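Single chain ahead, written as structure tokens, the form predicted alone.
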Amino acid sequence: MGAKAIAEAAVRSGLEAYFGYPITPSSEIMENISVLYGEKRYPWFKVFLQSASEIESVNMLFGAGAAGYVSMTATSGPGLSLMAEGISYAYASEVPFLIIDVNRGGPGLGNVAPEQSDISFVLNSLGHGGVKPIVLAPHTVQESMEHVHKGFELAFTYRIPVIMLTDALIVHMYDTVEWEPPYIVKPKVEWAARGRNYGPRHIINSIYLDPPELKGNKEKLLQKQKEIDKIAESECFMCYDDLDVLYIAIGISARISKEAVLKLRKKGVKAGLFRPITLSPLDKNSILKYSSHAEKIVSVEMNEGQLAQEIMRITRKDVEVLPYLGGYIPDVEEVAEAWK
């Protein structure tokens, strides 16, 4: 199952402290979490604590990661909107750590079924002041565990908060996974706040009340977002030619519409699928590439156009959107339909 086997790579990798409040579609992430806790093969794993809220679980990811250990949480979107005070805290203070968000129907309190709606929410919002954390789009559950390692690499190496966007149906689908031997992510952290007892005292902070400080903070946060853009990751599959139909789509939502690409193939129709691997940063060099070759885009979303607007917005070009609201699941026949 998708949450079990992000709670595995999750202690595999060598989480230390999950701080967390239970929010479906996210909670079984948590549960399957608890269970490995105190297990004597994880001997790292120190933390589990229920939180009174998601105010409180994201100012303690903020302790865990300014003292330099390895902290997570899953949530969802209601969780996530109010986490974006404590992102906006870590973003500006360099503190690390990972939040997985299980995207389900919004705006609102909406329904637990699974969307794709918090798209603008984590590019464009998360946190005042020009917050821009690494957010990542895994569309399988191997890709998940997979990106729940990277998240924690990037946040360590970047000392930022990174998200990993998933859905529901990810999350709680059955699928066949394999994962090498437990490989620990051992970040290097002679910056952390560990107290006098580990050697010199270091602050982590994020207010500068003297506006030339201020100013500087902002800079070095903008010098690191231009190294930051230079992972910008994407696949594009079945990109053989020039195209007459190019869809693209994260999560799910990309693994259907793989399936509707290769129908159309067999049919003789170009057809190809980008898809966003890092949400953020965005490949824009690719898109612009594989669009460029492009008769027609699509995009397939579990949302209103989210993600095309981000597209339009780098390309300039139309982008016809394949909305599915409320939880409605994109069906293969009328994605492959779409390329008319």
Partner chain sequence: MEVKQFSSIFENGVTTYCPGCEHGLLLKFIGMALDELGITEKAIMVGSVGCSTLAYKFLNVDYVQAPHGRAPAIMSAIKLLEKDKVVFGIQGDGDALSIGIAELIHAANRGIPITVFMYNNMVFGMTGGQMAPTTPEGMKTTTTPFGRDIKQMGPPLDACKILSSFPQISYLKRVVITPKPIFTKDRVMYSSKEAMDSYKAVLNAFKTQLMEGFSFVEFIGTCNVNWKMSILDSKKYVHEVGVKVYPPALCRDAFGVEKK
Contents of the next structure:
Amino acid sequence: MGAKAIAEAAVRSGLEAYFGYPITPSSEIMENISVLYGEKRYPWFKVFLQSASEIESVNMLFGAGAAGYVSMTATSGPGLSLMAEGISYAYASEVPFLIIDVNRGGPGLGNVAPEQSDISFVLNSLGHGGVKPIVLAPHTVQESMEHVHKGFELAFTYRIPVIMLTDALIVHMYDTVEWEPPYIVKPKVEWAARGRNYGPRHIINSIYLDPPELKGNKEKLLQKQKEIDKIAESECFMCYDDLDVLYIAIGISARISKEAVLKLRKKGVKAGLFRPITLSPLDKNSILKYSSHAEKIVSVEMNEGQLAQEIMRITRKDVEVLPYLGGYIPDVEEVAEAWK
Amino acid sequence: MEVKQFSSIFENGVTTYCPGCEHGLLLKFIGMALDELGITEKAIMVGSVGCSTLAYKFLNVDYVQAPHGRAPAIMSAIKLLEKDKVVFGIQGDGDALSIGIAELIHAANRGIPITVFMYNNMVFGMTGGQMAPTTPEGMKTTTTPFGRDIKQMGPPLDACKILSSFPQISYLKRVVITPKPIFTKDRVMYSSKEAMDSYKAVLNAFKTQLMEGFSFVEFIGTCNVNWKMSILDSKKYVHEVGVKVYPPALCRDAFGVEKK
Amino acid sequence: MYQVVHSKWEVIVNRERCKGCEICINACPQENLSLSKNVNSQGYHYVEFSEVGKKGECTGCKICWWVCPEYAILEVRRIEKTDNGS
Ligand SMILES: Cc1ncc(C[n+]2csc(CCOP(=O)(O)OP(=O)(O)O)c2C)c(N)n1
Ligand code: SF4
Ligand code: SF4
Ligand code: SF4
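Now that the form predicted alone has been shown, please provide the structure of the form predicted together with the partner chain.
Time for the whole complex; same chain goes first.
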């Protein structure tokens, strides 16, 4: 199951602390991790704790990250909403951790069926004051494992919160994986607050009362963002030539769209799929390149068109939306039909 | 002759507090206690949101700035991962008992060996003197211009009573940190007993943490600026009204640190 | 010939930290402390110490040190001056 794979990947990659509050459809990740806690094989896995709320979770992640430890949680939309403040503090004070958002149906309590309706929230408004975490979007179980590993590394390389955006289907899916997660390459954490220990003190802070100081910190974060832009990654599936249709999708929608593309190719329709692997930063160059050769762009998503918004902002081209709402999953035939 | 200085307090550090506010007294005692116990080098302070936020400009220890009310969660995580360090925080009464009561209660109930110092000035100081959950009945604040109405707002929250019900707390104490005005024939004087007691409480709270226990000390103090009182009147208020609502008490001392 | 040890107390004030709240001034039983006419760089009148107060010499009781909320009173200490009496 996806959740088990994610749990294995996290712990083998070097997870040191897990804090979480149960919420469907993410709880299986926490449950699977709880089983691995205390195993002799993983001496680095120091803390597993069920918190009292997502507010507590995110702040515990903040504490663990501030002390330089690899930590993560898994949650879903309502929980992520509660974490927004903490993510903003972490972003501002450059504290690393990984949050897995197993997207469920929203808004409100919605339902526990899969949706992809947190995209706009995660990309544009995860906390006050201008916050831009790194966002990863796996579309298979194996890729979920790789992204957990990569998420830890990116979080520590750039000292930033990383969000892995996935959905109930991938997390509950049974799939074959061929990957043994190695222990991560964790950069030195000389900045971490673990006590002065006769050296200089460490300050993990986000308050800058003087405007020049705050401006300085913001500029530093923006400068870092430019570095982060270079890690943008995407896949363009079957994008060989001029395209009759370029599909755009992430997660389970991308997986289904790949099948639709193959179907269309058999019929002689020149179809391709653009799939952002990092949702933030978005691979702007690639999307510009592939969209310029496409007759039509169709965004397949389990929401009202949030990914399409992002793509239109970059390409300034019309993007047709094939929306699936309320927990419905894209249908291969329907997706294929949409090329016309 | 050299002047003796505490290694935990910046030589040129100036507090950001209003003149006469005991927030500074608490900081001084924390610095002294860290020094006396020789734990400055392994101390990690988690700052809350309120007047104590800028404490890091005064205390020379590692510092993590928490969101409003969430310091106990952050302290817990750090302590769980860094077991041999000393993790402490200063919270305001609004921070600890209004927005952050859940985090405080759960940290206390788990009994994670951290130390929380709560400065209770009975209002929201930093935001300009609004009502706090701790505001005494009838006290006028900027959001209770006619005085706190108990019927609507309930009685003031008593942290020590609430926390007393948690078995895994090891040290729980309430002290008055405001020097008591003494009226003599020709002038007003101040007693130093409150300060000395407060220092002892800080010291004992740290000792408890070193013995693997959770410690919490509530300090009853003033906010003369937002109470719109002179320094003297605010100190009188604490000793006339404050101590009635919040009588000093040792509610728990599991390791007997008070006697040692 | 014999030796006299003049033993006195002195109070060390960090003027920059003082906020002129006057708590120590009131607290001192001997009235050894007073506000300076001058101000520090923060604009506060700071406290000055004189060995002999209105009610007598400083007794080294440290009350001023305990009550100062700013850690502006750094130390109360004994100074010993030895001279040869005649
Ligand atoms: C989420 C959030 N809500 C509100 C505030 C505004 N705020 C800052 S400090 C504070 C109250 C502080 O009062 P208290 O904890 O009693 O500390 P004091 O300043 O009195 O020492 C409030 C409401 C904030 N910073 N964050
Ligand atoms: S606002 Fe009140 S509590 Fe804050 S420093 Fe000033 S007097 Fe103290
Ligand atoms: S030590 Fe005592 S007598 Fe001397 S200045 Fe301070 S309070 Fe006054
Ligand atoms: S108590 Fe401290 S801050 Fe206040 S006047 Fe005296 S020395 Fe200055």
